[in-house]
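Shown here is one chain on its own, the form predicted alone, set out as structure tokens.
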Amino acid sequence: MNLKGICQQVIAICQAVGQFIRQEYQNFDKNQTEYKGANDLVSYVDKTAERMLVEQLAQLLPQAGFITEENPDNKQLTDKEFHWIIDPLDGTTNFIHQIPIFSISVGLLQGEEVVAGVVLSVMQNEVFYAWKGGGAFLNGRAIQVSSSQELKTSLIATGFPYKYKGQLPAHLRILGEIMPQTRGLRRLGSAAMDLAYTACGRFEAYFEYNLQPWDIAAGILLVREAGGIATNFAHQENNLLFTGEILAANPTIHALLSPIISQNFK
């Protein structure tokens, strides 16, 4: 399989869908917002974008299954060799509130391994992509994780999940411990973009819990192909998509942050 060629075709598909999202962003009416759960928002834009992606990706690789955010029938792996893992609009809350930080994330899974991934930062028109063994790229330029070797020169990204609030005290303890040691903390509101920014060295690290496979599939591959490490909080790399948590960073910063996070999330 020509994974590089597949990436190029997925990029073209994402850019077409990104154009639709940008058009809707200009005049989106908040009254058209729907709720999947408390603080879990969705709109016709998410649903339409997902349908567009599924239709075009199905033509690209007809033998593949799908794991998608908005379709309740596409939540689990099947017996197919390949699966597309799709987040059509990662950062819906930002989109609804007219904050221009959201993305499209598409990963291709072979068995249990992500072998190709594309993250389109929609409003910035930045395309991050990678394929297994081929490296990671931003708009055609090879990227690498940060070379920082110390927390004091590191900018760390995280998220604040709206579910499992019983874990919030542990999360706040971690923030309190690492904040004084680093250059600061950021919360973009799009896990896919957090991982893409970690892959290209804008962030030294990113960690979060209560994540879904479509949040992180493409981003995991971006970080790894850019020379970084992506694990769960127990430092395990395998089956990361379905653990619900991630710590991604360059090797040195990962080693510094991992014990702080694992000690709090026991």
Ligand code: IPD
The other form holds:
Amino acid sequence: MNLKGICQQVIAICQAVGQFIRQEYQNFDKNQTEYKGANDLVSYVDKTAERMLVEQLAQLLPQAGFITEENPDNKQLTDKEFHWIIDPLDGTTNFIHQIPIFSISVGLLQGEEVVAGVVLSVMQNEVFYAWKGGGAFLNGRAIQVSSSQELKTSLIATGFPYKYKGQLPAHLRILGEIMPQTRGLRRLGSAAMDLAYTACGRFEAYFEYNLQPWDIAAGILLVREAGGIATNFAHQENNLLFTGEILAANPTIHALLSPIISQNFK
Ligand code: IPD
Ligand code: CA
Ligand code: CA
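Now show me the form predicted together with D-MYO-inositol-1-phosphate (IPD), since the one above was the form predicted alone.
Full complex below, order starting with the chain above.
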């Protein structure tokens, strides 16, 4: 399979859907917000964007199945060799509150391995993409994770889950330990963009938990193809997609942060 060619076609599809999202963003009214759960927001824009992506990606690779955020029927891997894994709008809360930080994330799985990934930062028109063995790119330029070797020169991203399953005290302890040792912390509100920004070295590291596979599939490949490491909090690289936890960074910063995170989360 020509993964580079697939990536280029996925980018074109994401850009068309990105144009739709940008149009709707101008006039979006908070009253159009719907709720999937407490603090778990959605809108007609997420749902329409997903339908557009599914329709076009199905034509691109008719043999592939789908795992998508907004369709309850698309939640499991099937016996197909390939699956698209889609977050049509990652950063919905930002979108609804008119904060221009949100993305489209599309990954292609072969078995359980991500072999191609595209993250389009919609309002900035920045497209991050990678294919297995081919490297990672931002708007056509090859990208690398940060070369920073010390926490004191590092900017660290995290996320605050919609649902805490008892982990809030551990998370706050970690933030308290990391904050004084680094240049600071950021919470963008789009996990796919956190990973894309880590892949291109804007962030030295990113960690979060209670994530869904569509939040991180494309981003994991971006980080790995850009020379970084992505693991769960127990330092395991395998099956990362379905564990919901992630620590992504260059190898040195990963090694410095990993014990702080794992000790607090045990
Ligand atoms: C959310 C974003 C956010 C992360 C949440 C995700 P959504 O995705 O990625 O950064 O903290 O855990 O659910 O709901 O905007 O697609
Ligand atoms: Ca998401
Ligand atoms: Ca979403």
